[in-house]
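Read the single chain below, which is given as structure tokens and is the form predicted on its own.
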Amino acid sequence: MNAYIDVSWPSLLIAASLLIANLVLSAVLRLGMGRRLLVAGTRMVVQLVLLGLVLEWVFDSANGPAVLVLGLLMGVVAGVTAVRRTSIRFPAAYLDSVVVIVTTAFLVTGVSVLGILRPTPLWDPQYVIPLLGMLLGNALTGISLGLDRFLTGVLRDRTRVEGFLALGATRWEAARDEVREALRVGLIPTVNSMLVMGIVSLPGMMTGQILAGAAPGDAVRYQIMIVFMIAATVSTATFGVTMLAYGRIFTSDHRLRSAGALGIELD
């Protein structure tokens, strides 16, 4: 294998220049995306640079509490962002999302670190932080899609749901189809990715390891591991948040709460 090739800061200007094509396309078609592209690109660079500085310190110190705090911060941001991406949301959903995504991602990461990788120390940030980040990112998408589908199906079609309840259906019978659809929708990106992985697309983790000089066979095994971790995290997190939302919007005596009682926000 060839040695790792460093990417210098000046060379990144070449990569940044590729955005010109997007800006030209936006201007020609009057998409109104030029300013957003520039802001998003600048924000991305600043965030990654700051993250790189933090990770260098965390990696050098290999400090357990620092890894935990960073992981919790990542989880909180992921949980809040997941809810903010939905078209219907209510205040309690933020806490539910944060608790579920942090618990699920930490649990799956812990199982993988303790049962498969066994680094020394066990909280080695070289392994824990990247794995946790990938799980949180994918769980964020699953929760956002699933929760949005569930809330849209129940609250925007509340006449149908209340009709079932009025006819004697339990709250589970009235919302069961929406729960199933929420989980299905939340899993679609993960399943689609798994179907074409290795044929249409070369996965991110595998690509990164190969670029860093790892043998393709080793990179493949790591990628298979992370994909199974992602699938478990996304399904569990999406189901968990959906069921908590289900418990929030229905009362124990099988009534659907009003939008005012939930503090519903709409986009």
Second form
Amino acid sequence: MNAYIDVSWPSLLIAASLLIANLVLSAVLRLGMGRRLLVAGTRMVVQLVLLGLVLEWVFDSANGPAVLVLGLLMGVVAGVTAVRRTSIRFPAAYLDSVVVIVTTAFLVTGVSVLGILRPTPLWDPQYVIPLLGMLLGNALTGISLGLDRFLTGVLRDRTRVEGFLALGATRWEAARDEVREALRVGLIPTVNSMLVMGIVSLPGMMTGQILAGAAPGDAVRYQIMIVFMIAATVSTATFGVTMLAYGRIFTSDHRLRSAGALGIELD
Amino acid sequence: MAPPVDQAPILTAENIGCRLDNGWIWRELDVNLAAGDRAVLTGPSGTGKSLLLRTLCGLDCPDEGRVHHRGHPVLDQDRPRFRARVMYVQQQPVLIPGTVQENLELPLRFDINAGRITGDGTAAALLSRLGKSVEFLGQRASVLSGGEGQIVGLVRALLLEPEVLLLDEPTAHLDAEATECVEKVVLEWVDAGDRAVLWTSHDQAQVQRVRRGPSIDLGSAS
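Having seen the form predicted on its own, could you now give me the structure of the form predicted together with the partner chain?
Then the entire complex follows, led off by the chain already shown.
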């Protein structure tokens, strides 16, 4: 079980035609999802083709610095995108997010590469890049959900937070509920997917491995490993970004900074 | 020459000023609250009355000048303790989901107030003086009127036995009868110990009734 059937470029048109049928339906019924699907679909194709080219080059050259640069680039994009998806944000959050997501994803990838997979060389892009990509993608979602929940909770509901402070709460006591909520919300997708994994959903990576000819048992062990890694990365990254935001919006004398002082415009 | 610390007023602020983007809201303001003072703070809307109360309790930081508590500047780490002593009661006090009783106990969640209030009937006694029966304690906070919310906020603050109350239009949503009760309770509270109140009001008649000591008018300060 190691051969797999090649998907040719022309044959992708068959897959695309299914989507095009939906676009036509949307246009006829004026459902308004045509444009967005078209843009998203086109972006997906362009991004993946470019990725394919980059990966083939990195895989062929297989040198450490190239893998590192690609990984950092992916991390920066993930960190920035995570913050851009929140409804309230402040400039310093971008730096916080990039630093946290790169640190945690690299750390967890490092542990699995050094401790579990041990490829030669250790930076073998065939392992490092897909692992890193999955961690970053999931951390991105966790951070954007968690940070959005935290900032919305504290800044839109600042009367409540300041009411707590006025009653003698420390900044941590005033923010604790919001931090807890941010972690809960940030981890919802990860926890939900773990709960139904293998029952409702066949995980994408496992499916891919099986399609590519791996034995299901092997694919399952890979999947379990990656889910543990994802859960660890998402929790740590969400908590890290939330705590850094906490440090920035509260002062050492237990005040909540004004939105203006943080560079946030609230409507 | 500053008075010795043990005789210092409870709360002082010298030459404080606060600024927004387009200039000073107020500046060169002196506040002096000594034991027994029933100070009033007046001024039209938008002159920064709430901002001054927030600054005095340290929810906002003055752009110039400092606030002193019994002659000492307040250290960063002592801020929660200071706020539990110099208590700002928001015009619309924060209410958490739950009953009135649970809202009165909210401050106990914070370490600084640990072990302060108990179910010894003080709350019920205070509430009855403000025209509320014992059943009020079991009411859901979500169904309270604006005025009832203000009463909960005031009682919650009184139960913590602060030294200074900073009251932001505490009777804004109350009828004449309830207003009279609130004034009576607060004024008696001031006289019962080493305490002071700073009271903001739009109502000149109330200012006359309440005031004994300093008066700050932000309408004429700028």
